[in-house]
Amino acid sequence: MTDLVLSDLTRSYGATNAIDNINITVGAGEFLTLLGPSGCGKSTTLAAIAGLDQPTHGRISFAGRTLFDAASKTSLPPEARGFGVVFQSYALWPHMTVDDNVGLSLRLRKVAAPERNRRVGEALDLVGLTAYAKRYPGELSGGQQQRVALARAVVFRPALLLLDEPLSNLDAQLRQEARIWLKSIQRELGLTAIYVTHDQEEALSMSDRIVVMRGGHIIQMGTPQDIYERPVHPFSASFIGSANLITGGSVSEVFGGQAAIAFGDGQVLRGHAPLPVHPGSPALVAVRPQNIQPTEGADENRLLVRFGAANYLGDRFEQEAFLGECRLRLQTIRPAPEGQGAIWIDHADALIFPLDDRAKDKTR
């Protein structure tokens, strides 16, 4: 059964569309992540689902029930939607103990004390904080406070869990641990979850599907593997996995879903073209650092470069190389000597895109 449907959703602020005619369908039990840079519209989308912000146009339905419809002027308030929400700020009551904070939503719903105590106990056990039930928020670490906020959001077993960058206040090690228990809890309870983040590692490690957003638009939607291995836009390629974007060339040949791009010095690179490209038009190549190999051979897709300094990162080296004015990053086991040399890129790892205005913006 489909849980959540956003249809032609738009939120305008004057002449600016924070989200612009987006369509998303989320299945029951799915963990969907809205991913993108600041200002892309991901938090606005989440607020619209929660009922904390009212869209300008479009429709939102959940499990067959209309939550918002601009045409009929329907808009249910947040409390009528009954969703669990976890914000970046923990928003715990400092004068209330952990169990009182967690049980507040049940108290407001007039759940009887015995049942309320049972559910609070289950929620605290779920997040591993049973021993901290009588402590106050000020006596907890940041990671523990975040667990309390999550327990409070799931204690009444909401049909939909909305999370707006809930781990961003934690340090790197705690964030990794939190990803594991958060995903585990979501699966154990069978919750449908919408997660907002700008952290690509979080999105890749936690999501069933990712929605990549930019400028209020959906750039790409798919599984983490699809987004990482088969980006359909230069922005997806560069935002997820930090791909190199090689400019300065034009399309010299198109054959099926493949294309060749020629650079001004006569060098040619062949690759896959996810979007239509046309001979003679400017283009760019997206390739990930780990897919660029120093080489001494004369294979096809060999490009002459100037190697720069290499940095040791423990399990690999990261080295820069210059193809004309383009600076590339390589990740390799053995760095090349500084100076003139060559790189090789498998045609399957080179993604060729048209150099439209939106792609140009990203390469600046």
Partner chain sequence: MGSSPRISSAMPQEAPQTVLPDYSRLIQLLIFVVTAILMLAPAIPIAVQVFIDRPLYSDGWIFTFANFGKLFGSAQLASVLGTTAVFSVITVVIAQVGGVAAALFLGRTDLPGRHLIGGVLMWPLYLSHLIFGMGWVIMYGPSGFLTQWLARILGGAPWNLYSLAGMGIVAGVSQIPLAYLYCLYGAVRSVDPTLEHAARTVGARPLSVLAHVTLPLMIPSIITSAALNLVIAVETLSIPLFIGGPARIETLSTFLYHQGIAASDPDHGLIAASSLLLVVLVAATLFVQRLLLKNSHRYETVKGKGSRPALLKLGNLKWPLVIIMGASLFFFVIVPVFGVVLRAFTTFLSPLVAPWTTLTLKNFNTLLTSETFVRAIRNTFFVSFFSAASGTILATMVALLIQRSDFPFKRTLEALAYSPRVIPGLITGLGIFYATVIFSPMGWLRGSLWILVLAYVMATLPLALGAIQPAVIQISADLDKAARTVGASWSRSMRIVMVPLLRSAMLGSFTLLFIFHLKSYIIAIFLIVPGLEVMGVTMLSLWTNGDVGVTAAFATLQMVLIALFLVATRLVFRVKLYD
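Okay, that one was the form predicted alone. Can I see the form predicted together with its partner chain too?
Here we give the lone chain, stripped of any partners or molecules.
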């Protein structure tokens, strides 16, 4: 029922498009993450949904109600949309107590004082900050401020919760705790949430669905498993799971979703081709470091490489290897000696993509 629909949404600044013709639909109760590097347009998309930024083209509707329509020049101001927003900077009002920060939305909605106090109390209880109600934001730690920001965003029961990198200012350990905690609150309240992050672990662990963005475009949209296990684009593969992108080959053979790619030195690698590829055209292969092994396995590609230095990472080693000009990273328990050697890659772990112009700058 509560579907958020973004249609053909574009936001341009002069000649450049911060977001370029984006289409997304979000279902009720869904946790959707916009994932991408900085400048990919994820925060601009979030601001457009919140009403804090005006797109130049397209439509946004929520539960059948038009929030924004460039064609008819309709735009509901943020206060009329009623979405809860958690800002990256938390944006707590420094001159108001925690109580007042959380309670302002209810005051603006003319909720009577006893009811208001009860609900502010509930919200602070939810984030575990009941004892801090009379403090000012400047007297709280970063993690506590982040919790107040969340309480403030959910206390008025928004139909949609928008979170803009809410955990990026916390240190690593707090961030991991907050992830679990934030997800459970979202589930508990049954909130529809849109979450913006550049952190793949956050995205994979919290989301029902992930939208991978780059350069204002949607690269891939799907469940965390989809995105991780079946990337449809080399950018998805390299950004999530930091796959090696092996260039310099061209398609030699295509057979029903499978393809073979031949490198300049005559070596051939077989793999899966999620997108249509054509014999003779340039292509690249995406392989995750942990899927490259310096030991032999069955039914696997074998490639001759030159091994480089290995770094000890505690539970494993990371080693570099050179296939022609192309540098690869592989993770292994037993590193190979430096110098000439061979690697093995399972057919299912090698993803072959056509090397079009767009894919080329994705590898940068």
